[in-house]
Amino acid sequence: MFTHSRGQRRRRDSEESERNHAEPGGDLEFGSYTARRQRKSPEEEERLEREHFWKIINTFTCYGSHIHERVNRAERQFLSLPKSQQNMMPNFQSNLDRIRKCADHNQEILQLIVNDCTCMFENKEYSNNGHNKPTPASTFDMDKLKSTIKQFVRDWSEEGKSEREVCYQPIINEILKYFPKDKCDPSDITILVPGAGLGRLAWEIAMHGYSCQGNEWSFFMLFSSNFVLNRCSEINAFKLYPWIHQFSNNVRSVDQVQPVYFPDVNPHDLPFNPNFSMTAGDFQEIYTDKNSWDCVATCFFIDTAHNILDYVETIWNILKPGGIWINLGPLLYHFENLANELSIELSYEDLKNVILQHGFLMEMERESVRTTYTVNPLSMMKYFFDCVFFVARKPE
């Protein structure tokens, strides 16, 4: 079903990274770990890499106990109220019991996701080496896991369809416009999707017959995309309860325990012998071959950079002459408020000037595409983004 690419093996530093791909007719495999260059010894980098891998596995494993602690806290606070007030809320504790059952179910799915992760990477196995004793996960890691659960909604559920139509479909439409199937063989068109997340956009592009490769560096996303793309073959065979972590802004108590089923399609229903692959690792480290891609499609990605100018330069370098860069997303710079982290925050006006100075030609531009991101449609609170959407061409 998938082809596999191999790359130079490098080590990682702080956050999640790797590489993935697969062989025709087999699973989508994940290649050896690739991340930012370090000034540590190979042995030290190997140790840090393995520790990080097992730290994320541990986060998946500790999810259930973490949610139970949160529910127990809510129950303790309820029981601290005067009996007269408790009596006004006769269904409060029964709702907490429902949340506990939902958390247990989520834990079962998360355990399925990580069951085969130690062997998911090409030429690389993460033997546990004593990392099999669960320890409490950090709040940061647990929040990332909760966000990953919501990614299942966005990428692989019927409830995420509206977001995909606003964010993914315009990108796909531009690909079909610039590389029409009646004028080219789509399998000859190479398209890269950095920040692929759980892989739906890259999968949709491959469904049209194009040679598409997704790239992702988060272990949370990689474990989950591996599960969907390789272990899910029946529509809506699994369910998650993505909103049980939300204790505020619920209209009804039952809204908190609404299930979401996935996948809404069979991920294995790709065209015959598709050229679809995934890489795991740092975008700038993996993609260094110049003039090698017909199209780079970025969706909610470019603001993940420490230095967004580096991303622009990398995209310019790897695009073939005449190739196009399609981008849709906001500029919510991920490292803006993190101490001791480089973060270059440009306005869109300044970013556009940088893009033009590199030599790109703006083929199309819209400065307001209104959308949500992993929104809970039942919540009283919703965040909206006015995204920029453009197509930039690297001249022949």
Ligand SMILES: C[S@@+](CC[C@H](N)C(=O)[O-])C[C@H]1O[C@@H](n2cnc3c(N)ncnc32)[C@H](O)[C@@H]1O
The other form holds:
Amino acid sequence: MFTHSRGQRRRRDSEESERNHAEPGGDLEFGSYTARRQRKSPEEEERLEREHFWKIINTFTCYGSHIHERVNRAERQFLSLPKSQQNMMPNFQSNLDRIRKCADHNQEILQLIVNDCTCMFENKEYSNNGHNKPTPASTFDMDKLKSTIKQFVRDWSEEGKSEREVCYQPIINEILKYFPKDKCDPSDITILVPGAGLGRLAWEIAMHGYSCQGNEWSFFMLFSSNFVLNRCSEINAFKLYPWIHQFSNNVRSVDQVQPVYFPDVNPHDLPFNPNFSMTAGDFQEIYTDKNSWDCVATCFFIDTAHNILDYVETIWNILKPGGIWINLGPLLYHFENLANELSIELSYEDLKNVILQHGFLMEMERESVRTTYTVNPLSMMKYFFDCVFFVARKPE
Ligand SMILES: C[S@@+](CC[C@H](N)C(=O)[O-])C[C@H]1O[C@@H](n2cnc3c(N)ncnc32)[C@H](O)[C@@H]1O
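Show the other one: the form predicted together with this ligand, since we just had the form predicted alone.
Below: every chain and molecule of the assembly, starting with the one above.
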């Protein structure tokens, strides 16, 4: 079901970056990754790669104990209150017990997700020598894991449908408009989705028959998309409790322990399409072949750049003459405020200028597409994005 383009190992300027590749034959597989600022010896790179891989596995493994600690803290604070106040909250401790059970369940799913990670790499073995004992994960990594759990809601649950309608459907509609299936063979149209997250947009595009490749670099996302795309074949066979980490802004206590079932579709329903693939790694490093894609579709992606001008340049280079770039998303620059990280923050106005200076022709543009991102529909606090949405063409 999946194809794979194997790449050479390259470096990328971020502590968080990763690169890997998916392999055909039904399962995503992942190659080596590397991500360090300075050039290092191959041995050093190898060591860092392994460390990073095991750091993420470790984060998955110690999720449960992390959440238990958080719940224990809430319990300690409750018990520190005067008895008279405790008595006013007769359900407080049973609510915490419910959260503990949900955390245990989430941990079981996370364990399933990472169970076969060591053998999902096609050009690298991550044997677990010396990495058996879980150690506490950093708050940073744990936050990423919690976000990944919410990403299951966005991409593969019934609850995420309305979010997908506003984020993914407009992109799909433009693809259908620019490459109408009655005027072309969709399998001849090559579409790249960089920063594919858990892969739903790429999967949907492939479901329409287009040749689609999703690309992603985060191990959190890669392990999880591997699980959905390769291990899930029954609708709603699994559940997660994505909101248990949210202790504020709950209207009812039970809202915190609402389960979300996934996948809402059978990912294996994709008709046999040898042209659907997932690649793993840094978009800028993998995609260097010029004039090779009919369409690049970016959703909530371009603001992940250190230097957004580099992304624009890469997209310009890899698009075929006449090809289109469809973008929907905000400009929430990911490296803003991160010490020692390059972060070029452009307004949309300035970004558009850059895009036009490359030679792109703006074919369609909407400046205020209201969307959410992994929103908790039950929460008292919700973030909205007024996204930019455009189609830009690289002239013939
Ligand atoms: C905000 S998320 C959006 C995910 C998905 N497109 C969606 O709309 O749900 C951005 C994604 O881009 C990925 N990403 C960031 N930089 C990347 C890079 N240089 N190459 C590939 N993926 C990258 C991140 O790991 C993350 O999964």
